[in-house]
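Consider the single chain below, provided in C-alpha cells and representing the form predicted on its own.
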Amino acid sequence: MLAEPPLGLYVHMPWCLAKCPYCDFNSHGLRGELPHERYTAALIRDLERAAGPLRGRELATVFFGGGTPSLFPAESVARVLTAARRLLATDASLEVTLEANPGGMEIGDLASFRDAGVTRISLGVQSFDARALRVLGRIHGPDEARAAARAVSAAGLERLNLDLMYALPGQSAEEAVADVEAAVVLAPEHISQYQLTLEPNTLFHARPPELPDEDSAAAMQEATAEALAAAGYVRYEVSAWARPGAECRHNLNYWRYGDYLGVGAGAHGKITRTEEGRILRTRNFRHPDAYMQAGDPLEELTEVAPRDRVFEFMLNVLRLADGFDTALFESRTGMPAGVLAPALARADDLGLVEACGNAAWRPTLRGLQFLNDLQILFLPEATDS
C-alpha cells in the first residue's frame, strides 16, 4: 500500500549570465535586466496553486536551482521561503540549498542569502584548472572559485557543496585527482563529481569536443574516487561524496522517491495520493515568459502506471551506494516486492547487486561503474517478462 513519503519542494530560477556549451538544463543567457519581481510573483502564485492540495504535509526541504538563483536577491528567496512555510508545515531543521556560480559571489549577499533562510550553498565550480574553464564556456577562473568557497565558509553558511566534473576535454587522469585536491583544500562537507556527457541540444553535441576514451574516463573515475575517500569523504550514491551527516537530504529524497512540488518554468513534480493510491507527475511551462504569463503555468499533469513505478524507482534508489529495502520500495510505489524478483536475480547474476541484509540490495561497485546497464533490467518490458 501507497504510504506518504517526505516532501521537498524545487524552485527553478532559469537565468545564468551565460549558457554554457554542455548545459541541457532550461536556462537562458541573460538579456537585460533580471525581471526578479514579476518571476519571484509567479513563483508564488505558483506554489500557492501547488501547495493547495497538500495542506498539512510537512515541507522538509527547500532547493533553489537553476539556471544561476544566486543572480537573484536574497528577498527574492525569502519571499519564496515565507510563502512556503505560510502554506506548508515546516520546522527549524528545513534544508534550504541555493545553487551558485563563483563569478561575483560577495560575503555580503551570502550573508544575505543566509539571512533569507538558506543554510546550503552549491558551488557550480566544475574545475580549478584556467584551460578547462575556459573550454567549458565558464566565465570564473579558479581564483574566483577558491575566493567564492571561503566566501561561503566567513558568511557562516551551514554547508558548502562543490560540484566538479571529470572527463573534460584534453583531461588527464592527473589533471582529474588535482581537481579534487584542490576542491578538498577548500574544506567543503560535500563534492558532487559528474562525468562530463555530451546532450542533445547543447552546443557541444552541435559541435562534439574530443572527450577523454571511455577507458581513460573509467581511470579518471577511480583515481579521483581513490582520493576523494582518503581525504575523508563518503560516497552516498554515484556522483556525490559528503562528509558522515553532510548528505544533500533534497537529493536523497529524490533517490528513495520521495515527492516534491516543482515550480518555476519548466520545473517539474512528483506528488503521491495515498487515499487516491494514484502517483502524479506535473510539468510546467518550459519558457520564462510564458511562465510568468500564465494564469495557470501547469502544462502537463499525469499519472505514474503501476508497472512504470518499478522503473522509476529503481532508477533513482541504485543510485545510492546503500541501496534500499523491499519495506521502502512498496511504501513508496504501492507494488509488492515479488515483481521485482526476475530483474533482481538477473542484476544479482551479472555481479551488479549485492544483499546487504534482510530484503535489501544494494549496487556493487560494479553496479556503479555500469548503471545504466543496471537500471534497464527493471524496465516494465524486462519485469513484465
Given for the second form:
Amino acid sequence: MLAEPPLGLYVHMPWCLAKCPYCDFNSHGLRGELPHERYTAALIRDLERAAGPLRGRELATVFFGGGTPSLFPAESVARVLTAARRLLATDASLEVTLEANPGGMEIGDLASFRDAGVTRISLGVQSFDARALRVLGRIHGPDEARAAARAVSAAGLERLNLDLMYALPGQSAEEAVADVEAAVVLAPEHISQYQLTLEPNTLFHARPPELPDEDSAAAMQEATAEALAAAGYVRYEVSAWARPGAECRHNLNYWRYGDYLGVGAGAHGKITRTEEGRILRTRNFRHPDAYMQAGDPLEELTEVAPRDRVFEFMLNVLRLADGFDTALFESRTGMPAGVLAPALARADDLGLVEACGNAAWRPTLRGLQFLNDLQILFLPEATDS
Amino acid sequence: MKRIRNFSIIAHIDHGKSTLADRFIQTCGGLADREMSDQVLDSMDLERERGITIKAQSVSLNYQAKDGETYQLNLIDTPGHVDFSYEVSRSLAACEGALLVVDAAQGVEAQSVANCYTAIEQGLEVLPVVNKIDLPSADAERVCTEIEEIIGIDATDAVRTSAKTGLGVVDVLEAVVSRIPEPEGDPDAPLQALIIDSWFDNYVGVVSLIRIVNGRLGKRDKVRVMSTGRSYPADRIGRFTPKMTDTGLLETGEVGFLVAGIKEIDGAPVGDTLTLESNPCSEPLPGFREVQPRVFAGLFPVSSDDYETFREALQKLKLNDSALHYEPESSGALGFGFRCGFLGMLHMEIVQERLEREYGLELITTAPTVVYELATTDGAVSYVDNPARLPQSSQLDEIREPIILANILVPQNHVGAVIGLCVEKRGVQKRMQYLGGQVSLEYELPMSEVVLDFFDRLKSVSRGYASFDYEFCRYQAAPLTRLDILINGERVDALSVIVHRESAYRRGKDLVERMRELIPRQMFDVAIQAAIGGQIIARTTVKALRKNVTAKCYGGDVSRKRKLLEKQKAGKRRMKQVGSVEIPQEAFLAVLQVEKK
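Switching forms now, from the form predicted on its own to the form predicted in complex with its partner chain, please provide the structure.
First the chain shown before, then all remaining chains and molecules of the complex.
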C-alpha cells in the first residue's frame, strides 16, 4: 500500500558569480545585481502554492541548492524558512542545508545563515590543487577552500560537507588521494565525491580537456575510497561518504523515494497522494526570468505510472549501501514486491546485489561500482508505443 | 519467322545496356514518351539503384526497317553479374544473336568476355557495338582493336553509337535486322519451348518468359513442364511490348510470356523445356540445370520477435528467386534464424539488402561459407554448408573444397599485383595471355578464398581496372580444418570457420585480435580463444571494466538519468548475449575482414 513518505523541500537558487565549464546544472553567471528581493518573493509564492495542499504534513529537511545559494543574503533564506514553518509542520530536528562556494565573494555571512536556521553547509571545494581549480574554472584557491571550511565550524554550524571531484584533467592517482587527504584534515562530517564527466551543453563538452582514461579514473576512485575509509568515513551512497550518523538526511530522502517539494527555477518535486493512490512529479520553469515572471511557475505536472515507480524507486535506492527492504518498496511504490523478483534474481546472478536480513536487499560493492549496469536491469521494457 | 530477330545485349555494368534498350523501345514506339521512365527494363528499385539486372526481362518490338519490312525484334535482357552466369546462358540460348556493347572509354571487361564466349559457343552471331562515342575520352579505334584481340571477333563493322544522345541507334537496329539470322525451327514439330526466366506476380502467379523453339503454343493448350512432368493449362499467352499484351498464340521462333496457373517459381525452372501434354516432344532442350547455391550464411534477426516476419519475408523473396535456399537454423549464440544459400556474394548482398529494406528487418549475418564435400571413413559422401557442423576430423577421410576457374582481365601495369593476389589466395595459374593493353589470366582458385574478400581485393590492387568472372570447376581434397572461437571458454558456433591447416594459426591469431577490438569491455574479463579441436592456438583478453561512471546529478530529477540508462540499454540490445558476454553484431562478420588490414 502506498503510504505517505517523509517530506523534504528543495529550493533552487540559480545564480553563480561565474558559470564553471563542466557544470550542466541550472545555473547562470550573474550579470549585474542579484535580484534577491524579486526572487525571494517568487520563491515564497511558489512555496505557498506548492505546500498549500500538503498543509499539516511534517517537513523533515530543507536544501538550498544552486547555483550558489550563499550569494543570497541570509534574510532571503530566513524568509523562505519562515514561510515553510508557517505552511508545514516542523520541529527542532529540521535539517537545513545551504550550498556555498568557498571564494571570498561568494561564501556569504555564515553566522547569519546559521541564525536564519541553516544547520548544514555544503561547500563546493572540488579540489585543493591550485592548478586543477584553475582548469575547472573555479574562482577560489586552495587556501580559500581551507579558510571557508574552518569558517563553517567557527560559525557554529552543525554539519559540513565538502564536494570533491576526481579524474580531473591531468590528475594522477596520487593527486586525487592528496585532495581527499586535504579534505579529511578539515574534519568535515560529510564528503561527496564525483567523477568529472563531460556533459552536453557545457563548455567542456564543446572543447573537451584531456581526461584520465577509464582505468586511471577507476584507480583513483579505489585509492581515494581507501583513504576515506581509513579516515573513518563510511560510503553510505555511491558517491557520498559520512561519519556514522552524519549522513545527509535530505539526500537520503531522495534515495529512499521520499517526497519533496521543488521550489525555485527549474526545480523538480515529487509528491505522493496516498488518498488518490497517485504519485505526481512537478517541474518549474527553468529560466530564472521566466520563473520570476510566471504567475504560476509550474511548467509540468506528470503522474508516475506504477511500473515507472518501480524503476524510479530502484534507480534511487540502489545507490544506497544499505539498500532497502520490501516493506519500504511496497509503501513507497504501492506495488507488490514480487514484481522485483526477476530483475533481482538476475542482479544476484551477476553479483550486483545481495540479500541482507529479512526481505532486504542491498547492492554489493560490485553493484555500486557497476551501478548503471545494475539500474538498467530494472528499466521497464520498451516504453509505451 | 523470316522477320523475327531474337537477340541479347552483352555488356559490362555501366556500359550502357539499359540506356540502349530504352532507345530501342523509344525508336520502335513501344511506349509513349510519358511512359518512359529511365531504364524501363530494370524494374526493381534495387536493380535500378545498383545498375544491374537480376531478372531477365524481355521486350518485343515492331521495327520498320529501311528495307520496308516490319520486323519483330525480341530483346532478351540478361542478368549482369558473375553470380548469374547460368541465367545468362539460358537467356543467350533463346537468341540467334547478341550485341556486344562496349564502353568507348572503358574498353572490354572480363564479364563481357565470359558472356561473349558463352554466346559464341552457343553459336550466336555477335555484333560489336561501341557505345558512348560522345564521351570526350572515347577511343573507338582502340576499343575495336581490343575487341578483335581479346575476344577474337571481327570489329571492322562495329556499330558506333551513343545511346545517351541517340546517335547511331538506328544503325544498331539495322545491323540487328541485316546481320542476325532469323530463327530456325519446325512449326509442325511437337512443341519445345525454353523457359528463359520465371517470376512471381502477385495477381497471376508465376509468369514465364519463353522462347518457342519448335511447334507453336496457343491459349488453353495443356503444357507440360518436362523436368517435373506436371501439366498446366495455358491461361494467358502474349508478348511484352513492353507492356504485357495478350496475343493468344506464340509461333515458332517467337519470344513471349506464359501464365499457366503455376503457384511456385520452382514449378517453372529457368532452362527447363515446355511441351504439349497432347503431343509431347521426345527430348527436352539441352542445357537445363538445377540451380545450386554455392555460398551459405546464417541470417538471424537481431530481435527474436522478428523471427516470423523474417520467415515470411524469405518465403516471399523465394517466390521470385529460385536460387535462394533457406532452412531454419538454431545457433547457440544467435538464437533462431535461417541458413540461407546463395549463388554468390552479390546474390547474398542483394537478398540481405532487400530483407532489410523492403521488410524492415535488422539482421545479423554470419560470415559466408562455401559448401564442402566430406568423405567419411565409412565411404559415404556428404556436404556441409555450416562450419559449426563439420564433424570431428577422426571421422573424416577427406574434406574437399570447391574450386572455381576465374577469368581475370587486367591492364598490363596491374598484372603483377593481381598475380600476387591470386597466389596469396592459393590460386593455380592455368593460362596467361597478353591481349593488346590487357592481360587475360585464368586461375583456379579455392572458392572459399573468393568468398572471403577476393573481389574487393582485386578491385583495390588493380585500382578498379581488373574485372573478373568465374565458374565452378570441381571439388578437390584439401587440408582443411575447423577453427573455433571460444568466448569465456564457450564455443560460439556462429564464429566457427573452415580454414586451411597451414593458415590456421595466422587466421586464429588475427581473429582473436579482431574480436578483442570489437568486443567492448564488460564487468568481467572476457577471454577470447581460437581453437582447433581441443587445442588452443591463440588467446587474448578483453580486460574487465573496473567501474561505471557516476556523475554528479541533481537528485530531484530522475528523467535525465533514465534517458541515459535507456540509451545504454538500447546499445546492449543491439548486441548478442553469448553466455554472459555481450558481443556486437560486427564481430560475427569479423572473419571476413581479417585480412583487410
